[in-house]
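Only one chain comes next, encoded as structure tokens, the form predicted on its own.
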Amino acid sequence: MAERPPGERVRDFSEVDTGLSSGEAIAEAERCLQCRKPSCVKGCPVEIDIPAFVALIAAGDFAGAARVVKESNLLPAVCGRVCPQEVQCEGQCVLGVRESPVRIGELERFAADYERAHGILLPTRAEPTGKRVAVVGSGPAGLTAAAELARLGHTVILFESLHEPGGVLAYGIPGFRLPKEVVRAEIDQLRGMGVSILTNHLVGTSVPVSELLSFDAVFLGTGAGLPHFMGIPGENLSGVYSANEFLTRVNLMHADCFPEFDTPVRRAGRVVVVGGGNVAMDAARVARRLGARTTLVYRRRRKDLPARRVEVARAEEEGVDFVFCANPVRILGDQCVTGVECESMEVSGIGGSKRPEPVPVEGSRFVIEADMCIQAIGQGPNPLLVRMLPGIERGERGNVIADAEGRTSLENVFAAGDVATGAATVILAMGGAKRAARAMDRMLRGC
């Protein structure tokens, strides 16, 4: 799939990928072997009938391909852009043994984009059941649960605390990876299916917990909105951000357009981003687009980076500098950040996380000049609502404890996505929400 050149794209927030042409999509779809036992489907958390939709693309029936995808996934344009297909469906493709696997993610995106351009067909809904379900949070898990429950005939009210729905899709992932008009178009399908989306509604304050629990069933999809910090000196200085705050200010609140919009963000000359995951890559690439010289510091080796390889490559193409085997120990400055003091690390054996364990190298400290430091070292489940739910069982990390079908310790309350698992991928949250929605449907029907 073609992409815009780095020198052009680093100056704006427009999408990097340009998508497949019809001819390219057909040619790629024709590579599919149409296996009798398709292992690619087993690698898809939302169980899309991959051979069926790929065959329709090969036949030129693009609208039909989109319909097949949407039987299992109402957010195909999102998933086609941000899911790690290389370790899921494409990672299971038998063609990958000897050559490149079928580019399933690009084909999913193509089908979804075609439908959006030529008219979206809403899924059919079952007969109304008369049951009312509350969904809290409009991220990937909440949207998936709401879509499945509405499709099954239930009345769904979705509560979102922010002014725009989408959760991490809206505030966490930059527009150059996931355009906001794509997110809005897919959310509009839920409205077309009858889902009521109430923004600026914070459950527990503007919506009392008693009102929430009056519904026939409740789904918690509040995500992982509690950022982690390193706990090193200097974190209270002006110019220190969590990646969560930094990306929310730019992605959702248009801080890149200040003062046209009222949300400011520091315009730094030199930025240090700490971390090695996809969120760290997003923060570093956003900082570059805001004009900063950006250095990403990661405490392990390059080959240990958890971020998708394509995102690492694009960050480098766009001018992000990488410092590997280093870890910040102090943020320097008086009132504002002036630098980040780091120490070199060396990798020893495998630690408790089943990853190479970095250990400090004595006498190896050095300073990277900076006037902003963004910490992208992970985040935990959003604690605001779950602390108010009487009797709900939580784990040591603050996550809601839920079984494989999303059941919690509270009757009629289900949970899935990051609030239950901790920070994970969009598609895994969607898969968990889909299983929970099915279990909720069975409970509501008394099955």
Given for the second form:
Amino acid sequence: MAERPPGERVRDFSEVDTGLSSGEAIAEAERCLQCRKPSCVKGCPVEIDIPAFVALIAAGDFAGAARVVKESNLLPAVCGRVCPQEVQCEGQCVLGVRESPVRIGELERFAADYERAHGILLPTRAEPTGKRVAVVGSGPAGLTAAAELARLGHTVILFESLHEPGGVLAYGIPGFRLPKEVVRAEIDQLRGMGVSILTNHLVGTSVPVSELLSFDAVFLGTGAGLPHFMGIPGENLSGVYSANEFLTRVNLMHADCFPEFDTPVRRAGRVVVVGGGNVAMDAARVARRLGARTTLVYRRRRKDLPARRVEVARAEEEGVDFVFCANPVRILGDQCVTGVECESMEVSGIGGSKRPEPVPVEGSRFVIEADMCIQAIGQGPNPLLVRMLPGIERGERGNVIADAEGRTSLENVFAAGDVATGAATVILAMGGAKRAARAMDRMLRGC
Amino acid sequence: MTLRFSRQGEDGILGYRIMEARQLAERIYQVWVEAPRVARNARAGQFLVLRIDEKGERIPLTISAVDGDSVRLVFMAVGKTTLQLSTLCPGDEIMDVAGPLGRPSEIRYFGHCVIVGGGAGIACCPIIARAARAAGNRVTGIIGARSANFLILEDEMGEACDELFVATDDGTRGHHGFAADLLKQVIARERPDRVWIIGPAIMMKVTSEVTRPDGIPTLVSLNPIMVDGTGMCGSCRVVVGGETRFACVDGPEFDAHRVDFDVLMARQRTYTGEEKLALERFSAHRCRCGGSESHG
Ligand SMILES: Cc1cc2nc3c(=O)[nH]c(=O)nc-3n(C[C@H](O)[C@H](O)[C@H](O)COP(=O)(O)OP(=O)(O)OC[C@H]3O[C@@H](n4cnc5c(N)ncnc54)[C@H](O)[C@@H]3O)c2cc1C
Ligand SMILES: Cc1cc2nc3c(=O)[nH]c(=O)nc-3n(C[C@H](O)[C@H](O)[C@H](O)COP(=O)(O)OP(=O)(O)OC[C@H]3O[C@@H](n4cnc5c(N)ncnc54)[C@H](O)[C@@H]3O)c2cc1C
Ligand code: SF4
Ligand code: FES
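Beyond the form predicted on its own, can we have the form predicted together with its partner chain?
Up next: the whole complex, starting with the chain shown before.
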């Protein structure tokens, strides 16, 4: 694995980790013990046959390895890069007890990148069934459902409201973690399988609900794109962004290349990012790349950070300052942001299985000077379309209620991914979508 | 120069074609764009978001009329994107058009409606006036501009409304003064049941004070900076009745008397420096390549 030095990578948006060479991949794959009861597979939400594909890499059959991975995972080049392997497959690998686990994520990515460079083999499609299926949203959930349904012989129309497909993979996760060519190649595969991708189509308005429900089946993969704000004074000053807005301006609209591209983003001297998840890390690292001194404020302790460990380490290497156990209470400024007033939080270790609630410490307020504040404190399910679906059952937080196979309270309407689970992960969205697609197939075939 | 983009579209359409383009007044232009899905589903008060080419910004514009598969946009060339749009000719294509977006105007029988348009905001008025009238309302129109040469859609508003009053700041056409003065006169004559005020933020702020003392239900159409236009970014947030709302999905129309216009105006100024730079760069480029002047 070659990680570019922090001083170099913080000046561009190219990928931080340049991947394994074939020699390194083979050497890493040879470390695998080929366990008879592989615990790594239990840690994988889509149960990739990990020992099998790792063995093929060790044997130098990289294309074969990619084929094995793709039996269970449509987007291995994406997942190899963004999955939290340390709590999934690698977290379970027996080698992890004594030494370090097999770098399964790196190997998955290696096989997928090899396949992309040497020509992707499209899956064969089943006999056309004559059934028409609408898939709403082109994030990992929608892409997976569309691919699976197309493979099973159904006619699939994929609607996406933005001008580019990919969901969070396109507008959220920055290119230095997930190059946009990788996402585009995965989407081209779908086109190759005959899926019609209609961008600029907001279902609910450009496509009325009556038209949507006229399809033989509907898959909802509309994600959790509604940004939450903290609800503190000063939040609507110019210079306060949601992470979604900030990342969309840069990743989707290329504001880092303003004025070559038309969309601007504030070029701040000092940025405060609020939050501790992957979204917060991405926002902070993008802010660094735009040249700002960047401070990340998180209300709990370092060990409570929900972001992937490797991304926290990289953010730190790239010069992001962390302030733990602190929470903003007010954003200062007249019309534009001049600072963020925070208060210290006390986080006690006790609290049972649940994460301990941070409690404000009285009289502990302090100010971080800043001309921009990015809030990355979470997103909720997109309410726009769901609100319009008559009689669909929703949970407290606005998520669509769906069973393990994606069935909702509406006949013929299935849902998976963040819209059903609330903000989660790429692989969970894909796993859910695949199960839903299989259930839809059974329903469409009437069995 | 003809711009063409390939887009995997339905009904065999590639890109969104400009069907007609012309200048209406000083710095104000209209284009008809072919966008069948938008045209089929649009209602009064809604807007669309367009992106001219792959380097372009996504900007919102109101759907000011619909005819068959096409929608009309009426806009003031104030910066890079609107200026670039004003140089497009019939046959050129816009890369992306998404809509209709936003909640439609609430139209039902109210009795007497007054629709006040200022500057480029007049663009949004005829479609609302026609819808209100179709619902059985009597509609009074008031339109105002800086000067006669900035005034648009006077004839169309005249036809859409039962009566129309015109004001210019410099007195070159109609009443010498502001649309707000005319609104006061109309109210003095008879209390309207519902008022719409659409124009620049400062004009909406000032004009909606006219209806506040009598508590006349008044709507304004807010124009904050937007990105996606679908509720995903929060760039468009506005403060209404002390609460934060997203104008693109909760609006764009809101109760005028509860809107915090100062927040709106401060947020609109977020990118003043960048907008100036983009405009200068575009103008310089146009001069260098002897770019076509906007069509008359
Ligand atoms: C910045 C960021 C970083 C992340 N990092 C990681 C990571 O490292 N690892 C990881 O596993 N997960 C990560 N996640 C989470 C992960 O990206 C999501 O869990 C995943 O994308 C969910 O997929 P989805 O398909 O359900 O929804 P999304 O990816 O959100 O896609 C939904 C799509 O539906 C479209 N849509 C919505 N409504 C409509 C409508 N009415 N009509 C048409 N289209 C519509 C949206 O425009 C969007 O494109 C990250 C998320 C963010 C925001
Ligand atoms: C719902 C809505 C409907 C609108 N309808 C019309 C209309 O029918 N006719 C019309 O002339 N104008 C309309 N506007 C305003 C129009 O969107 C802006 O004039 C346009 O974006 C300016 O872009 P520019 O690059 O030419 O100018 P810039 O130089 O970028 O900006 C000039 C001004 O436009 C505003 N602006 C810039 N970018 C955006 C953006 N992405 N979204 C919104 N505002 C922005 C800025 O606050 C600035 O004051 C509408 C705005 C909204 C929110
Ligand atoms: S648990 Fe580790 S060593 Fe065992 S098969 Fe899986 S990757 Fe190989
Ligand atoms: S424009 Fe993004 S939420 Fe309204």
